[in-house]
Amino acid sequence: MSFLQLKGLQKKFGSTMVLEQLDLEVKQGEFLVLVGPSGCGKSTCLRLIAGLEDPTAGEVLIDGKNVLGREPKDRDIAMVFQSYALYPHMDVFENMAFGLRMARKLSEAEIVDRVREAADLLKLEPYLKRKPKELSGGQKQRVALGRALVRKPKVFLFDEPLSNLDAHLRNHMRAEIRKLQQRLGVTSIYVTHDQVEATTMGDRIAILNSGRLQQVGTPHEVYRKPANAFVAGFIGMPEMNFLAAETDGKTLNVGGQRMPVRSPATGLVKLGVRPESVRLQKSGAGLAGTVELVEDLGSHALVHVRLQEGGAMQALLPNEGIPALHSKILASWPEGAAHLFDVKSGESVEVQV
């Protein structure tokens, strides 16, 4: 059952649209990350539901009630931001009580009992007396999640809170937010530019561009079959290899080869292949090409082949048998590995290639 809906939630700044014509449904309990490249809109749409930004059109529904025109600390909604935004004057303990106090809804012991409880969830107990410049960036963070948490609020929403973070760290921190939300089962959505983040995370993804809601899916259903060739071109590390292509329904052209296709699409197509999907071979069918660079990943390797008829290939590889760097190789990919795209809509055609 959907407990955050947004109805046709549009924003214009001036004449310029930021977002337009949303609609979204986020279950009880569910955590939805909206993932999109910078300016797309994202935390644009997390400021609509937050009540900080007014829309230009729409309805934000939460638990079934319409909250615009609902001051932000009357929205029941949880918010951890990029900055963390810590009071540099107070302690730990002062900083997740701030909030509370502000509201005065609860007595002392209350405030105590609430920030003592976050604390021990996230381990923050040996630092309740530390000043924010005492503690390292993850423990900040831990903070700034901690004030969200005493509020025990009916939807956490978090705006890149691990932008700022060292990659070791936020891979440690992407787990622990994990982690913890699944433990409270406190409706969320999480913003972020990384699609690293957005698969690993999120019961499902939402993926926006230019304001504009591309797909909506579990991260396996946005990846194996991406609505259209910026979902696909987005969603997957290393990116999808796309080419050229033409087909008459039944015939696939790419790079001067021809093999056999079953597809509604004719014309010009752009057809599109994961880097660990590409198999390179020295004979036998394929597109003719050479091994221009190798990137040692340890266990795997990404070798990027600059292909003879043009246009360029990754293919992702174990890091056994790689071909040597300028060699002339064949590029090919099993059957039911390659995905076609309207050249002109971006849409992505039933294919079987």
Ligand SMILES: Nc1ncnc2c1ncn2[C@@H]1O[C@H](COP(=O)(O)OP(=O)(O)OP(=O)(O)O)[C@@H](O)[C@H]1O
Given for the second form:
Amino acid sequence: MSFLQLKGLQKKFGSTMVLEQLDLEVKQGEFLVLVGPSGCGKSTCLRLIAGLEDPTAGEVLIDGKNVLGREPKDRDIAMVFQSYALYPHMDVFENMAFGLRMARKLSEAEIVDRVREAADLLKLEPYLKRKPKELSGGQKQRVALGRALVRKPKVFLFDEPLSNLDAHLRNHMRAEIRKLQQRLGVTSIYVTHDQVEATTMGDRIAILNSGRLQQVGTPHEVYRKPANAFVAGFIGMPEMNFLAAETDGKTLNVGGQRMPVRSPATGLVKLGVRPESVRLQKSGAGLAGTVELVEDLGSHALVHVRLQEGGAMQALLPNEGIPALHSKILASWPEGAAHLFDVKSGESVEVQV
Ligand SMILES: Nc1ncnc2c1ncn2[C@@H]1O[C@H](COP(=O)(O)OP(=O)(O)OP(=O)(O)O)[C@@H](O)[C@H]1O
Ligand SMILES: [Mg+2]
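Having looked at the form predicted on its own, could you now put up the form predicted in complex with the named molecule?
The complete assembly is shown below, putting the previous chain first.
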């Protein structure tokens, strides 16, 4: 059952359309990641849900009730921001207790209980008497989480909460947030522009571009069956390769090579192949090219190939037996690995294998 529902949500700033007709449903206890490039409207979307901004049109429903017009504090929502926004003169305990004290709904004993419970969950007990400046970035972020947790909200909204942390800590906190959310079962929307964060954390991912929802699905679905070229290029690391091609529905003509394909598409198409599907061989069929760069990623290497007929491709290969720099190779991929997209609309065209 959907717990949080956005219906035709729209936001304009003056005449600028920032969010267009957003329809989205989040199930009870689900962790939905909203992902998209900078400026696409992610924070605006969260601010509309939290009540920090009013929509130009549309509705926000929580547990079946339209919450528009309700004050942010009356929406049972807690938001965690990128900037931790801690009070520098208060210690960790007071930072977590502050919101509860202001709400004046709980007794002092209940507030202490709530803070202790959150501190226990977040392993913050040793730091309760410290001021924010005496904490590491990760600890500060845990306090910011704690402040949201003590309110026992119905919905968590996260706005890029990890982007101020270094890569190592980010990976660690990513798993911590997800474990915590699973344990508490709070319905959550998590905003990020990092597609790795999106696919590793989300039960489902909603991809937004220029204020428009592109696709919603499980990480597996959006990776396997991207709705359009934008999603295909945005989800998956390293990024999908794109090449100009032509098809009659039975064969695909790319870079002077013909390969079998079965698709309703005809005419010019955009061909997409993921780097992990690309094979590089010395002989046989394939697009002729030269190895331009080899990036060592540890277990794998990313091989950049300059194609003879124009364009480039990247191949992700196990780090044994990769072709030498500047060597001549033939790039190919299994028949089922090709994605086709309409040249004009970018919409995905079905490929039957
Ligand atoms: N108060 C405002 N007035 C006018 N334009 C605004 C306002 N707030 C946001 N915008 C514009 O709306 C667009 C979406 O902004 P938003 O902050 O939602 O993007 P975002 O997806 O969160 O980006 P980022 O990843 O950089 O945080 C941007 O083009 C931004 O300039
Ligand atoms: Mg933002």
